[in-house]
Structure formats: structure tokens, C-alpha cells
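In the form predicted alone, a lone chain appears below as C-alpha cells.
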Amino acid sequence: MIKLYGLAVSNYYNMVKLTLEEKGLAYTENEISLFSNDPTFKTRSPMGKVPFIETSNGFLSETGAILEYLEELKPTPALLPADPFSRAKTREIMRIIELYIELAARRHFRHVFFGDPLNQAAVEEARLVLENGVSALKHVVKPGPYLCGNELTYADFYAYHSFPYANLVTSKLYGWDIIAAVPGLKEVLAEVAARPASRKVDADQQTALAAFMAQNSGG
């Protein structure tokens, strides 16, 4: 049985969890914080990041690598297209979302979600990256009903668990709804949200988020 480590408030953690649910793989959840004092943490996740998983062969970190492993471990239901070019295009979309949407917005997470001082230097830097990312997605996605067409893929997982957080950042800092900026994206996110696996993951996330916010606000 796979052991999943991390926090249910983490969007990357939930990408892995959603994959496990969609594929019907048996797993257990094990809460571990980025600030864990466990001396074995970096022997299991060398960069000290979550999520990571424990398998019968050992530990594996980095979300992209974990998803590739799970796809090979249980090829059906497939979450990458069978055609080599379509598969590569799906990965292209995943990278655009990760590098130019999620990571750019993440620079302001502590300001937006925890009230830390705004990094003024990053405001325009991040906006330029986000603008390029959104523009790129307009060229490569083909919604209907999912980002790559008719089949659910990992690209949908990346979008579903990246855009809502990123959109909170862009709405607050720039008055910019980046979900509305990508044609068809709102409908794709709604399609993913309606899936039974997503409803379970989302419910667990909301429970964890409420506890996390209470703890960090002193409540």
C-alpha cells in the first residue's frame, strides 16, 4: 500500500491524492509539515518538500515524478493520452501551469494568505510571468470538456489545484481574474469539481484548511 506524506492543504499534495483516488489505488495519509523536526525527513524527501510517497521500493518525491510513477504503476484509467504527441502536449500544459502560473503566484502567497509584507519588487516581475503563462495556455489548451479535449488528464489536476489559489493572488494584487482570462477554463474546473474523487479530496482539504487557519490565527 502506498503511503502519502504531506498536508491536505497543499495543492501539490492534493494532485497526488486525486490521482490515487481516480486510479483506485490503496493508500494511507500521513501528515507531515515542511517544518518537521523529524531527522529522517530529508532522507525521505531530499529537497525537504511535500508531498512524497513511500512505496515497497522506497521513497519518492517531486509531484511530477510521483504522478509519472503512479501512471506506470496503474496505467488504467489512463491520465495521459496514448498518442506520443498528445501525451507530450499534456506535459507541456502541466509545465506551463506549474512554472508560469502556480510558481509565479506563489511568490505572494504569504502576503495574501498570512498578511506578510508585500514584496514590491515581485509585483511586476510576477505579473509579467503570469501574463506570459496565461497567454501560452490560450494557445495550447483545447477545452471540451477537459483541457486536452474529451479525456481527463494530469493537466486538469494541475489546473484544478493551482488556478484557484493563483486566482486569489491575481484578483487581490492586480484585480485580474485569470480563470476567466483562459477561455473554457471555468467550465473545465467545474467539470473536475463534479467528479466523485474531487469531491472527496476537496472535502478533506476544506477540513484541513479550517484547522490550519485556526491554528495559525491562534484560534
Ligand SMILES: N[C@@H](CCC(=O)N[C@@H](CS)C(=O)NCC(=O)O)C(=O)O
Second form
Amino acid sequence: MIKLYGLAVSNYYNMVKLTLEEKGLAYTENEISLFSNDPTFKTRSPMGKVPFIETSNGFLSETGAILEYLEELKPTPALLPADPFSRAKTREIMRIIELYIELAARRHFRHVFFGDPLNQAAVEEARLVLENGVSALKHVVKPGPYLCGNELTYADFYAYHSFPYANLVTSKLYGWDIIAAVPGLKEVLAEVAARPASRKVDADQQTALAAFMAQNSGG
Ligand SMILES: N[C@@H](CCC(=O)N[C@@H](CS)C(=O)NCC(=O)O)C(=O)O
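Let me have the form predicted in complex with the ligand next, following on from the form predicted alone.
All chains and molecules follow, beginning with the one already shown.
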């Protein structure tokens, strides 16, 4: 049985959890604090990040690596297309979302979600990266009903669990709705949201978010 470690508020954690749900793989959830002083944390997740999983072969971190592992472990239902070129195009979209949407917006997470001072140096820098990322996505996605066409893929999971948080950042900082900026994306996100696996993951995320906010507002 796979052990999933992390936090239900984490978008990357939820990409892995959604995969486990969609593939019908048995797993347990193991909450781990990001501020853990546990000296073994980095022996399990070398970068000190979540999510990571524990398998009968050992620990594995980095969402992209975990998703690829799960695809090989249980190829059906497939979350990458069968044809090599289409698989590569799906990975291209995953990378663009991760590197130029999620990571660029993440630079402002502490400001937007926790009220830390704004990182002025990153405001313009992140905007340029985000503009490039959004423009690239307009060229590579083929929405209807999913980002790569008919098949649900990992590209949808990256979009579904990256855009909502990133959009809160771009709306607040730049007055810019990056979901509306990619034609068809809003409909794709609605399609993913309607899946039973998503409903479960999202319900858990909402519960965790409410507890997280109450804890961090001193309530
Ligand atoms: N590249 C990592 C990123 C994961 C990540 O940034 N996780 C966040 C939680 S959503 C985290 O662990 N943050 C704590 C930190 O960066 O120290 C992945 O793909 O899994």
C-alpha cells in the first residue's frame, strides 16, 4: 500500500492524491508539517518538500516523478496518451504550467495568503514569466473537453491544482484573471471538478483549508 505524505491544503499533494484516486490505487494519507523539526524529513524528501510517497521500494518525492511512477505502476486508466508524441506534448504542458505559472505565482504566495510584505523585486519579474507562460499555453493546449483533447491527462491535474491559487495571486497583484486568459481553460477546470475523484480530493482540501485558516488566524 502506498503511503502519501503531506498536507491536504497543498496543491502538489492534491495532484498526487487525485492520481491515486483516479487510478484506484490503495493509499493512506499521512499528514506531515512543513515546519517539522523531524531530522528524518530530508532522508524521506530530500528537498524538504511535500508531497512524497513511501512504497515497498522506498521513498519518492517531486510530484512529476511520482506521477510518472504511478503511471508505470498502474497504466490503466491511463493519464498519459499512448502515442509517444502526444505523451511528450502532455509533458510539455505539465512543465509550462509548473515552471511558468505555478512557480512564478508561488513567489507571491506568502504575501497573498499570509500577509507577508510584498516582494517588490518579484512583481515585474514574475509578471513577465506569467505572461510568457499564459501565451505559451494558448499555443499548446487543445481544449475540449480536456486540455489535450478527449483524454484526461496529467496536464489537466497540473492545471486544476495550479491555476486557482495562481489566479488569486495574479488577480490581486496584477488585476489579471489568468484562467480567463487561456481560451477553454475555465471549461476544462469545470470538467475536472465534476469528476468523482476530484470531488473527494476537493472536499478534503476545503476541510483542511478551513482548519488551516482557523489555526493561522489565531482562531
Ligand atoms: N517541486 C516540488 C514542489 C512541491 C512544493 O513546493 N510543495 C510545497 C507545498 S505545496 C512545499 O513543500 N513547500 C515547503 C517548502 O518549499 O519548503 C514538487 O513538484 O513536488
